[in-house]
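What follows is one chain in structure tokens, specifically the form predicted on its own.
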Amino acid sequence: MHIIRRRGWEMPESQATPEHIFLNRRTLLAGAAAMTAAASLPRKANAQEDPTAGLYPAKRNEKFALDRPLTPENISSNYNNFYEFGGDKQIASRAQMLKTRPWTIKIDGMVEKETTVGIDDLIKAMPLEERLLRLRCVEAWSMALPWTGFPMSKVVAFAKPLSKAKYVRMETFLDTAMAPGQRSSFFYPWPYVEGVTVEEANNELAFIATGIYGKPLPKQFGAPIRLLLPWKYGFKSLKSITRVTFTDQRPKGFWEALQAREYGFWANVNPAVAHPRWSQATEEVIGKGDRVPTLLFNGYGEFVADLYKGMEKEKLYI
């Protein structure tokens, strides 16, 4: 079936963040900086912990449209899967108990030269900027989120892997201690893994993420570092990266060596592949209650379906 999508109009400006309170938090963190850590609110020390904050909000890439209204950021905030902290969506409290800092993110594997680079310093080297991107998830629910971050290209530029690559597995950290959800490990095969080819990293779309709504990723987010591939099924969007690894092996991710019968390594949203135990055809967008079609790619084929061509019989959603 031929799906006619439109996009490319821009977002009213009113679903933008108001420019004052942009102005009003960098008055407050300069504010925060001259006084003393007993004298600072909550909300001005955890700016103040972060010393990448000045460079939010980005400027927008308006390449990346959208043809719904941005999810509003209580719902987005308070609605988040994060194994690490439990399985259910209502985890923001007790992912507060992830420390961001220090964080540093080795990289390893087939590259010219294995680093381990702090967090800020990768952040800072970065171009920033936002986009507005759809995020669907395999339990067949969506959000419209203005992510910040850099083109994961970057990152495989930055890593200089040899020719002979041809994945890049991921994963985020592995504290039992500070993540409860992680003690179940006779369940679920911690560390949290997912893996991409190169060809899809260095796709225009595939994404870092490191904000949201115009300033740092909150913690419940993924904080500090996340993946984005906003063609693929959510469980994909690897949260809190600690380890890159170029190899030319394919990872098997986290969902995968769970379950692989349900959850596979290409994650393609396809509405006409439904999974085991649900329908794929439709999503419930979170915020509003609607359902609406799901679309092929989640309605970015013109970016990825090179990527796929001679696998169209494929479930590309495993």
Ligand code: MTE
Contents of the next structure:
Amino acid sequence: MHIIRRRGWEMPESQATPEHIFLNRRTLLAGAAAMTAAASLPRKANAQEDPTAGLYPAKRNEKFALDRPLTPENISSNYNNFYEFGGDKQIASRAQMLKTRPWTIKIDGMVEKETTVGIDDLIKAMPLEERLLRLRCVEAWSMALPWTGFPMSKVVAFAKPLSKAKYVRMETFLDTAMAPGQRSSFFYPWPYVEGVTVEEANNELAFIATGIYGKPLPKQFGAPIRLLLPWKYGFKSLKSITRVTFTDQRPKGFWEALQAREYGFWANVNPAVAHPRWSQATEEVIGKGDRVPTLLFNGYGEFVADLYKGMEKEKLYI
Ligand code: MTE
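Give me the form predicted in complex with this ligand now, not the form predicted on its own.
First the chain shown before, then all remaining chains and molecules of the complex.
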């Protein structure tokens, strides 16, 4: 997962190797300096009222039941992937620099009418519900989390895509002043991008989260609005969305742009297909320390398996 790419003239992209194998010392040092400075900023500087706070907790949708206990909040809140704030898991304090109001989401591309919607107007227009969902990271760890949000199909309906739109491309903010990772890790293809087919977006399991643990999303979880695709590796579930584009071109994700051999468009969970550098057969349950078998489609086959019928030739599992 964790990749730092050298500049083109130092090494061809085809040889780019993940961080577990090499690190660019100069980048790391620059990054560490920027992050130390960032971490020392006063936290209150960005503290803002959240006008939607009164909407939480929302009623739980019992259809999404778990086979394991929820990950405790103090653990999941301090073990996050949010490369905009650094390549380690302890980004929670740095992520407090994320300014979540005002926040708008641009909806563009192949839609009836392009528009920009304010986050509070969008949340208030949506039917909030709570879902308990598993999250399986491509790095072979997992959590079970109580998200609040609404089905992604509601966003599709809101956007009114044209029939020729086949994909939904989504983008995270790009703000080097706010996100030290975007400043220091300049080899990454910022902003973070991910995409799904319109059909996947309309699947009832595709979820847009605006809250967790019965309250608005804390910043490290991707406030104020993020995607959740529980049957795919966690890197598809992009955080802090600012743009949703309907298109007929298959979007290239952030990780795919960096290392296509390891991170593809579909990225469905499959314990039988190893990542090029590690097995995906089991996962570490964060907070418990034990390993459990990984399930095909992360256990959500009844919702999504039909989406991939007749697609045997596609690389569905990286
Ligand atoms: N979205 C953005 N914008 N930046 C990121 O670095 N990391 C992804 C995904 N979404 C990431 C992102 C990865 S690799 C995972 S596993 C999940 O977020 C982690 O979500 P969590 O920190 O809420 O557990």
